[in-house]
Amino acid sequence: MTLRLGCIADDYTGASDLANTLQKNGLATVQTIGVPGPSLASSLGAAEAVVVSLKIRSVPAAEAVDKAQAAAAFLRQQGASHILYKICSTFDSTDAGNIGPVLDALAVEGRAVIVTPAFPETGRTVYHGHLFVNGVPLNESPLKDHPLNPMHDANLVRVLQRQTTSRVALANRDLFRKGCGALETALARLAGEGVRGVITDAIDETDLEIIGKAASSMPFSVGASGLGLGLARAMRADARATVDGAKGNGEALSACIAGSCSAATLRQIAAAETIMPVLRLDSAALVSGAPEVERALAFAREAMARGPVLIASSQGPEMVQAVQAQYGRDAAGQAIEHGMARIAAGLVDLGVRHLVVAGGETSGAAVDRLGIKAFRLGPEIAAGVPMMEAIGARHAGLLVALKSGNFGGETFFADALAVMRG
């Protein structure tokens, strides 16, 4: 196998979502945290797709461009024939960028670039260039009130045009109803007219397959996981072959940690309480520096010998507000993430080989603390949440599941551990 698809994701959870989609749709996928150093690059050998996770969605445009260019150079050097710049399926960005500036920097001279955030599976569709979120125009959806990037215009041709000095055009569905060839012809014509970004409609998976096929013969595209699905289906060598990926590996010391206070995670913790020992942390003690991490690790050391455990800082809204009122929202959040990350590292030091983490920021803090630089993707545990195996110098072989708060069904913790056992 050789690398075919190189992806650059503008944030970490978007990267995992894309990596999961690529693996599910037939490409053996590795997700890296940042651009890999030389030692890790040599262990990417078996990957057909690599997703480099960056955090550039809301940074100044010049910084986003520099980082995206470095990632693209790495991926091309590894042999990727196509680069996908992975953006949010709600086109999160401001008039200052960063979708337009990165598009301009990575586009190949004289070639038009397919741009589509469509991901019908999660209700994101693009029709006549307008983005709908669960059937509601973007500017009437909850995204109009996004704290960082409020979206007030559903017409993506206009939105993208405000972010770039090059010309933007539309490829609507009518144009490619006759198939991929018609789309390719239109893209070549638009490129000849000096157009660079082409907002491309997609309302279902058939559209994504047509677009993915057209994109796969081009050097660069911009999109969300939906375009990833189309590219993966166009690029997979054999539609029936099973993808080489991480697998469950039998009984092992297992632990779950939860820092998400979402309603879904609170229900999942309650369900876990019926089947494994659960330690609920004192969040104020975690923030004030009392020896709460040590208490958690002592609990785990004793209880893990008999089976999996769960350690949670998660609490309902009233308790969360009380801690935030006392210590400040950001300070409390960061201190608790830091404590949970120390617990994750302590658990792995105790010999844990199956680790489940609930909470997006909590997961990021744990992965950073563990120093893991890349994951090989494995089977999906719940929609959007894959099992992954750490690769590289630190903690190779550790199986992890990282989920953002609202993901997964009620029995998520048990489900994740079952997939890890295989």
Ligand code: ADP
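Return the form predicted alone of this protein as a structure block, the form predicted in complex with adenosine-5'-diphosphate having already been given.
A lone chain is what you will see next.
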């Protein structure tokens, strides 16, 4: 096979969301953790799409740019004619970046860049440049309270313009109601006017297909998994991937960990308490160095013999703000991620073979701690969340689900473990 699409994801759960979308829409896909080394790169020959997972959403902009440029160079060396920079469907990014700086670094001179976080399947739509979550403006939705990148402005033209010195404009649906040709004409006109970033409306899959077709003829785009859907359908006529995916493998020691503080994850934890033992950690103790990790692993060691367990550091916005006020936002976030990653590694050392992780930052820290380098995609658990099988000698066969905090229904944890059992 020939690599058709190279993707750079700004976090690990977003990467698995995108990889799931690409595979489901006809491109044989591999997700890597970081830029692959020579030994892994040589095994990507069967992939039509490669998603390089980075952890650059909340790092300094210069670091994000350096890592994104390295990933783009690798993907182009592998033959990718189009690079998609995959961002969160809530566009969560501070005024300093990192979406704008990465766009500036990877854009091709004289070409406008499509930018859309729309993913209607998960309730994210863009209309007249404003981002909506299930019909509610982003800044009025629960997602506005992200602990690292709170979002208080739904106007994406304004948000992106604050991050870049390049001109940003809007391509609303009125510009491409007549199809891909009309959008391509509008993009060419905007590029001629000196515009680089073009926020593009999308409220349904028909819009995504038009946008994906236009983007596929360009070297670079920026968007969430909805844009990946459009690109995949433009690049492949049939709707089935050409490689077998990972499969459930029966009963095994199973555990879930949750670090996301989203309203969706808090509801999922509450639902899990009715069917499995749940340990709620003290996040302030995780930050201060108290033995919360040891307490969590002792709890798991005793309880897992009887079935799955869930260990959560997730808390409501008020508690999150109190911990951040006491220890500092960045220091608190990093300490909690580090503690949850130690718990994930400890669970695998205890024999866990089915691991579910909720939260983008938590997932990134856990996968890094485990040293997993790549995943084979399996069946979809919920919109945007696939089951995945670790590739590589150290943890080969470990089944993992990495969930963005806002994804999945209330029974997500039970649903994920059921898919892993097969």
